[in-house]
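Only one chain is given next, in structure tokens, and it is the form predicted on its own.
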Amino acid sequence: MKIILNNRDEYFDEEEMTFEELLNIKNFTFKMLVTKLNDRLVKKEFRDSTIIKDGDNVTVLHLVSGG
């Protein structure tokens, strides 16, 4: 499948995957992440049940605080 991940084309052998699987495959390990699927927020508790399919637009942002 082909998705857009953070404004870049990404290709995967899987036909679909959960958001949590994508985070593991791409090694997003930062604890504070904002995740969006097709411009809709995906809360942390729903990442393991939210399905990403061919053509989806996915955004993963690291939250950083500071002053």
Second form
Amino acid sequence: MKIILNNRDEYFDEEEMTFEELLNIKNFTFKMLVTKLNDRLVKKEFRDSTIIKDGDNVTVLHLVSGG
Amino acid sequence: MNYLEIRKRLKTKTVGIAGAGGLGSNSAMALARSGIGNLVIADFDTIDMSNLNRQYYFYEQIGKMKVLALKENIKLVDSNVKVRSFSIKLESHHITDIFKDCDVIIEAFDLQEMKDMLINTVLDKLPDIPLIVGSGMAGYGNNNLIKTVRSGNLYICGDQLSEVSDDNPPLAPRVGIVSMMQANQALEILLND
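Instead of the form predicted on its own shown above, give the structure for the form predicted in complex with its partner chain, please.
Let us now look at the entire complex, which starts with that chain.
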């Protein structure tokens, strides 16, 4: 499948995967992430059950403390 | 748009600021100087000596509620800015009430858990209001890592990397840069509206 991840094209052999699997494959290891699929927020507890498919637009942002 | 047109447009606008620390106090002052009509500011904290290294407060204000001191400082610059301040530790249900009439919301908390809570609440309950978050500004140097990333109505300013810790404290320049980026992004949204 081909998806857009943070505004860049990404290709995977898999036909689909969960959001959690994508985070693991792409090594997003930060403690706190904002995850969006097709501009809708995906809450942390739904990353395991949210499926990413060909053509999806995925955004992963890092939240770090400080202000 | 010329200067007077910018001021006239901003006069009608309202910006919500969640947190009155390094990000909130500096972005509020920049918006006040730009001619924003209304600010809604919420914070539960009082001013501590350790805040003066980066926050828009002064020695003689130590011990005061941040929201009240910030209102005083804004009025010293421009007494026409209407400031509504809430001395409150924000939780999800307050956020919806306090910020529902804002044209833009600036996230200016310290802790990532609070940032996460605000993002979840605003995207869920107030999805039409643009939200400008600060993430990653600890330490010094690395000017060019600091940027703004947009995803729909959510904007993230910062390097998304530098977390505050004992060995990587928040300092005036980088916190200031991110707070100014947040204020600048707010102006862009409000003036292109």
